[in-house]
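As a starting point, one isolated chain is supplied in structure tokens, in the form predicted alone.
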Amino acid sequence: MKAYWRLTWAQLLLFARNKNTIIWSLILPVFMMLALGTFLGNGGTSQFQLKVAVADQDDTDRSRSVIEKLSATEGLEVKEISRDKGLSQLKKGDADILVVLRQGLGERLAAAGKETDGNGQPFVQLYMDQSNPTVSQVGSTVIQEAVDRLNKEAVAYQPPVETEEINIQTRPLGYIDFLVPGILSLMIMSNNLNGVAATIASWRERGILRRMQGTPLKSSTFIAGQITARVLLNGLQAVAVLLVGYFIFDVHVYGSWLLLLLFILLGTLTFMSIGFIIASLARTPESAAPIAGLVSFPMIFVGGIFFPLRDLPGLLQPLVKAIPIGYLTDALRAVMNEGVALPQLWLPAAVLTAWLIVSFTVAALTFRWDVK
């Protein structure tokens, strides 16, 4: 036990004296969160913008009212322009959609007639690039809804049946609330899986582990000391990320802090054990880094860190259910955003515990003090 505590303290001193550890373990996660939260705008809650060019050939109060209503529509960036220039910008990709308000639009709205004239030609024309179906469909839907509102206002339409929208979300959550738990999960995986693999491989190559082998130190005691030191480091990192999220982006932890720390602990132990396995497989630090990257890099995209797991293709769903990163991310997000208690999170806890037991056992059995 004395050797265990000394190893833990020695590793903490190494962390404190290593500038790279401070930069990559503390500053980088905070910088990543600040950058993503800032660049996404308003904490990531704003929708994407469609660039709409409007050619007003009618030039009446009614047509100008149409342009004002389009400009007030959320998600539309409206710019008034001539039809020819609008078509040119549309072909170049400088505009997503071109709306042409044809002459006679104001008269038809004032007369509360139909949208088309006697020849069946519409007074509102939409030009779009059908090769981009997402933009064209969304743009067409938004413009059609705006025109539909104008038609209803022109005839003083009163719907016999109306709908009421009821928001069941009790907490004001935005994308940044979704992102912060993902950043925590990414930080835990990267620092422990990649960091342990590279560090242990380096110590083995430099002969540090060989000298430790000459002592009564057991491999399980060495691994346990490394884990304890990194658990404390990860706790400090998590607190730093959560404090930045709270004071800058108003991100709250709605669940139990104790439960949140429990899952941070489970994630740290699990990915550290996997890192020890990789360190045992790699003979040099140069080979440890690619192997760790090969394991961790795909998990960044299938772990629900930056977008929901349900948005992944069905082909990847079995893989998502087999790896620990997705369960860790979902558990952190459930505790922070939904205030979920442990009984509802039995599955992530069970899966992470199973990964921990298996990977720690394999790491202890395959651990090598020297290069063979």
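So that the term is clear: the rigid core is the largest set of C-alpha atoms that superpose within 1.5 Å between two forms. Numbering follows the first chain given and starts at 1. Quick caveat: nothing in here was measured; it's all calculated off a predicted structure. First, how it differs from the form predicted together with its partner chain.
- Residue 298: CA moves less than 2 Å between the two forms after rigid-core fitting.
- With the core superposed, residue 67 shows a C-alpha displacement of at least 2 Å between the two forms.
- Core-aligned CA deviation for residue 235 between the two forms: less than 2 Å.
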The other form holds:
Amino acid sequence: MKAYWRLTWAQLLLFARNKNTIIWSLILPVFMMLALGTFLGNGGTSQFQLKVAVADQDDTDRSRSVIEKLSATEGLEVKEISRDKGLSQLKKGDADILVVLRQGLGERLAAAGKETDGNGQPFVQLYMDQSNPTVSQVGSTVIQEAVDRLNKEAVAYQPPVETEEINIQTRPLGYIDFLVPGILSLMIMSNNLNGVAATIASWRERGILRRMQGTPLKSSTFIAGQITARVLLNGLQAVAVLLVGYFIFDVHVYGSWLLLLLFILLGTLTFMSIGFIIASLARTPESAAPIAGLVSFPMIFVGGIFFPLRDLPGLLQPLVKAIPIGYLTDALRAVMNEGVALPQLWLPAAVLTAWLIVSFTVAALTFRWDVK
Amino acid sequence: MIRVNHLVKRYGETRVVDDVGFEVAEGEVFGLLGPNGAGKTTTMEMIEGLRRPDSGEIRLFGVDAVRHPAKVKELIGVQLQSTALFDHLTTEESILLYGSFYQEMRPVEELLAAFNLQEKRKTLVKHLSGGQRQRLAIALAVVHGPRVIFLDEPTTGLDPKARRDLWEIIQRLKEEGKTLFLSTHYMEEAEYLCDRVAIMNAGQVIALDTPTGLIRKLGSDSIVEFAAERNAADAQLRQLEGVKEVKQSEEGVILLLTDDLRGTLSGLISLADQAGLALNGLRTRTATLEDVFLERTGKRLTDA
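Give me the form predicted together with its partner chain now, not the form predicted alone.
Now the complete complex, all chains and molecules, led by this one.
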């Protein structure tokens, strides 16, 4: 027991004194979150920004009030431009949508109350790229709503029934909410798989393990100390990432913290075991780190860390379903973003546990103190 | 205390340790002397329970160390050839860590004082000098107060001052009544420290006695050395007064083993006059373990 605590403590001291640990396990994930969260998450506060170019050919009080209303709409970045310039910007992707307010719009609206023919005329034209479904759907909805309001005002329309929107979330989910659990998952994998493989292989090569073998220390005690220290380190990292996520990007954990920690633990143990296996199987210590990199690098892409798994080509799906990283990412995401409870997460929990049992067994069987 | 019989270890076809046997008594300093690759480390590591012998018997304190390596580990202290310590732990932290592996441990203060490391208590291992590191390695070997201590080439790579310091420490451990089992490829070290020396070459023990006993067995107590370009007048050299044996090392140095230094030298001078020998680098010295090794293997310890 004494040896177990001393080994755990020694490993924590080694973590704290190693610049690489600090950089790779604390600064890098936070930096990654800040960088990706800021660029891809659009500052993190508003998850969707639509660049709207408006060509006002009418130039009346009415048309100007349309532009004002659009500018006031959240999520729209409105700028006035001529029709031709607007079209070329749209083609270059500098604008998402071009709205043309055609001449006669103001007149038509002013006349709307008096004339009764009621036939709608296309005084408002929308140009957009329909191959981008998000932009075209959201864009047309937003603009149509604005035009709808204009029409209703013009005819002094009184709606008999109103809808009331009640927000149950502090903020809709955005890319950053997707990203934070992904980064947690990435950290758990790289710290443990790559970290364990490199450390153990180098300790073995330098004879540190052999020196321990010359004492009554049991390998199980040694491994238990490693596990404890790494679980503590990963817990600390997870808390750091979650705190940065909460305070800078307003990312919440909607589910149970306990369940989140359980999955972090499960992931840590699984990837540590795989790290031990790689450390044992690598023929030379120099090859352990590259092998670990070779195993973990593709997992970054097929692990659903930066983009959803369903976006991957169908060819890769069987692979995705066989390896543990995607399950870990999904589970962390489900707990954090959707507040899902354990019963609905039985599949990732079961797959990770199965991986843990198998890899731990192999790790225990292949563990060697010695180089040969 | 330690008994080894017919010990064999093979790597592939080669017998790295080939039928080695000896006994070590309590309180003795026992040395394995031999060149690199002679099988010293492998022999030691088999006794320490770090490697399984292919055949043979090892008994420590009457316990069968081959079948029960775990039982033996509490009783022995080891220092391995490559001093493998955690660079980012301090001296004190290293002692506490290794001490925790045993049921009992000596107080940290006492160990720091015994190995003259008090001032380095809070220093990271990576900032220690070679000598300090080696003293720490031996401190870790005795952290639990074992009766037998194994030191594998404890002074290799140290400067002369650090080596002297370490010899002093080893002598002190001996005075405390510890049994010491050490390997070295420095013959002065074996001569100075060891009560008995087993000379190893190519996996076999080729001689085993006290250092003086080994030298005495040469039958000559002095050596005359000089350089010669060609194999000069071998037969004539052999007939010089007192000469027991003539050896020529690979660098062309001729050695005369003699028990009558005065007679050999005067004969050699007259022979040199007659045969026109230069006698470059002529010197005389008393015989050492190095000469024993040369006599037995035809090689110098340092060349081998």
